[in-house]
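Below sits a lone chain in structure tokens, taken as the form predicted on its own.
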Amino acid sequence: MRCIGLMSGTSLDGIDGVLVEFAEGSSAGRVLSDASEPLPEDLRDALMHLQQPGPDELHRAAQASAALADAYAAVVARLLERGGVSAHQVAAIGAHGQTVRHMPPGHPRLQPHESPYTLQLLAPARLAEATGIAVVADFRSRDIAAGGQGAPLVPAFHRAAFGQPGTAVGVVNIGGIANLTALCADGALRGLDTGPGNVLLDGWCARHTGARYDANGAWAEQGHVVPALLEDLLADPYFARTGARSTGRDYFNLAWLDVRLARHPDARPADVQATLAALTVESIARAIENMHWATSNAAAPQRLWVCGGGAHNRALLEGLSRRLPATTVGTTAELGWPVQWVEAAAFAWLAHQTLLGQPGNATEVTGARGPRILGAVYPA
């Protein structure tokens, strides 16, 4: 069975999508083709825009929706052309689509009479009659209705591509969001978003740089750590939360970070950008810290993995190597899958688990009651 697989991240820097075969014995699939595009800045602004409130929302989501499918369909084509196969030849497209509102349970902002929920924009039905392939959408939806998170839905897959029994081994997928995966010696899977992946670094350097994100972390190399500033912002309760949890762009962002800037008023832009990659490289170490390893080193994993647009940051990989020094870390690269591969193949892996009829969700991770199959089927 083939599936392909796209994504489009909290970083809103482009579409990646993969073609992945699904065969016997090969549980995390093996990639056949792959492709990435940039959004279109027109597109790229009115997602930005979406992410917080503003007039006219449901036409302009709906308008977003549609074009975001388009731009969808443009990158299967691609996947198609490259991979050799034709339309009729893939069963499936895992579709995550683009997240503007993410108020799982415990989310500080939902009062206690309001319903938890999640919004991914996307168009499914006009990306199915598009390609004329079936797409399967809104997965995080189901495991929000049983009661969990709904994210991160990539552990399980991680589970597949990257566990090796007997060892305890780190994921960490360092997109907008940064989320950790904990595949434990003893077989026991764990996960949660650790916060702030690249969203702050890369919103601060466009406002002060023009550019869209800190090539390689040079600029924040230029800056010095605030303390203070570090401590004000893993002072955020989302850091101390224990448990399932999960969070967005529509949480931690630069209305978030002007608010605690103020207590700083004279922290220069380049110290900031450097504290905010510490912030990045702390929330996660310490997330992995607090994770229970069930090895003799409890305090971390033997190997720790990075994927995601942060594996290609040199000044993140190295702040996290000296703030774990028992653990090796690498990149998902040195396995075989480049590191802007992943989630699109997790995508894809959630689309085939849903044509099967199993679950897709981890229960351990999400806090869902129970193993959901996910997703919405749009036929061809």
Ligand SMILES: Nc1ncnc2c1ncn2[C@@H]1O[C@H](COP(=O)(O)OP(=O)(O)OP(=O)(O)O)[C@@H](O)[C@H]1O
Given for the second form:
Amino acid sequence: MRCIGLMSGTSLDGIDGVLVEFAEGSSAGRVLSDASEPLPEDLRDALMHLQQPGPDELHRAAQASAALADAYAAVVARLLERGGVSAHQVAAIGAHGQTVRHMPPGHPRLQPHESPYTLQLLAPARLAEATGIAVVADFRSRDIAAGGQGAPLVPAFHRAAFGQPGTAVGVVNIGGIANLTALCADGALRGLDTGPGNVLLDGWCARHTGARYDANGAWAEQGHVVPALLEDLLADPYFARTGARSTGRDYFNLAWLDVRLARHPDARPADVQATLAALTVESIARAIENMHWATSNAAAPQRLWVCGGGAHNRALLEGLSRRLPATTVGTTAELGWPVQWVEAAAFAWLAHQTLLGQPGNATEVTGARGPRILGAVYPA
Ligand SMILES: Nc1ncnc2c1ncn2[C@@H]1O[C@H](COP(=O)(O)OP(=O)(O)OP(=O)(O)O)[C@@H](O)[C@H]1O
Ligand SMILES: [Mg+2]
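Would you generate the structure of this protein in the form predicted in complex with the ligand, following the form predicted on its own above?
Entire complex below, previous chain first.
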């Protein structure tokens, strides 16, 4: 069975897609083709504005959803062409959509009488119509309905792709938000959103240099960590939360940073960038140290595989290596999984699970009451 996975994450940088062929069972599958496309500028702006409440947002959300479906359809066309496969040979598209609100149980702005929810914009019917392929969408809501965080959903796929029996392996995806999967030596699976990945680094870099991201982390490497600022950032209660936790750009954003920076008026811009890189590294490292990996050195996995765009950032990768001396740190590319494939492949895998009638959530990770078949299917 072949499935396509499409991911447009919290960085709002673009769409990553893969066409995957699955053999028997729940294996990770084999990638037949890949494609990545930047988001059209006006769509990116529209989606960025929709991250915060504003006037006439239902209409704007519907328009952005349709435009995103069209952009997804263009990626699908490229994947089919590159893979030499026609639409009727693909069972489904697992389409994540664009998160504009993520308010899972425990979100600080959720009132006690309010219901948790998560909202990924997309027009799945329009995507099915444009491609002639069934679409599986809205993967996160069912897990939230079952009391879970709705995130991260990728750990079960990470286990299928990177699990190594008897070895403690960590997988960290550094997208806008960073999420950690723990494949413990005793077979236990754990995971959580560690906090900001690139989202603050991107925002600060854009504000001060005009570049959308700090290419290879070069600017951060010119600065020096400001210890008092780092401590202030790490004092946010999110980093001390135990149990299932997930977060989004509606929480960690430049407004969040500005409140804390106001207490450190002398910090130079490059030093702030270095400190934000240290925040990403330190919050990942602490999450790793708080896990029980079932190794002789219980606080450290043998291997840590990094994926997502942040794997290109030297300040992050080298920072993790230095901070975790007992762990060998590398990128998933070393295993034949280029870093931009992994999250997209996870959504192809999740769509495949849904078609098989198999659960996609890992309840140990999301905190849901039970395993659930995820998503809504829009037939071809
Ligand atoms: N060469 C590079 N140097 C430094 N950072 C990079 C480079 N290439 C990409 N990035 C970072 O990676 C980000 C995009 O990563 P990615 O697409 O994995 O995240 P995402 O879209 O938020 O996905 P997800 O939410 O699924 O993790 C960019 O915003 C940028 O910060
Ligand atoms: Mg992206």
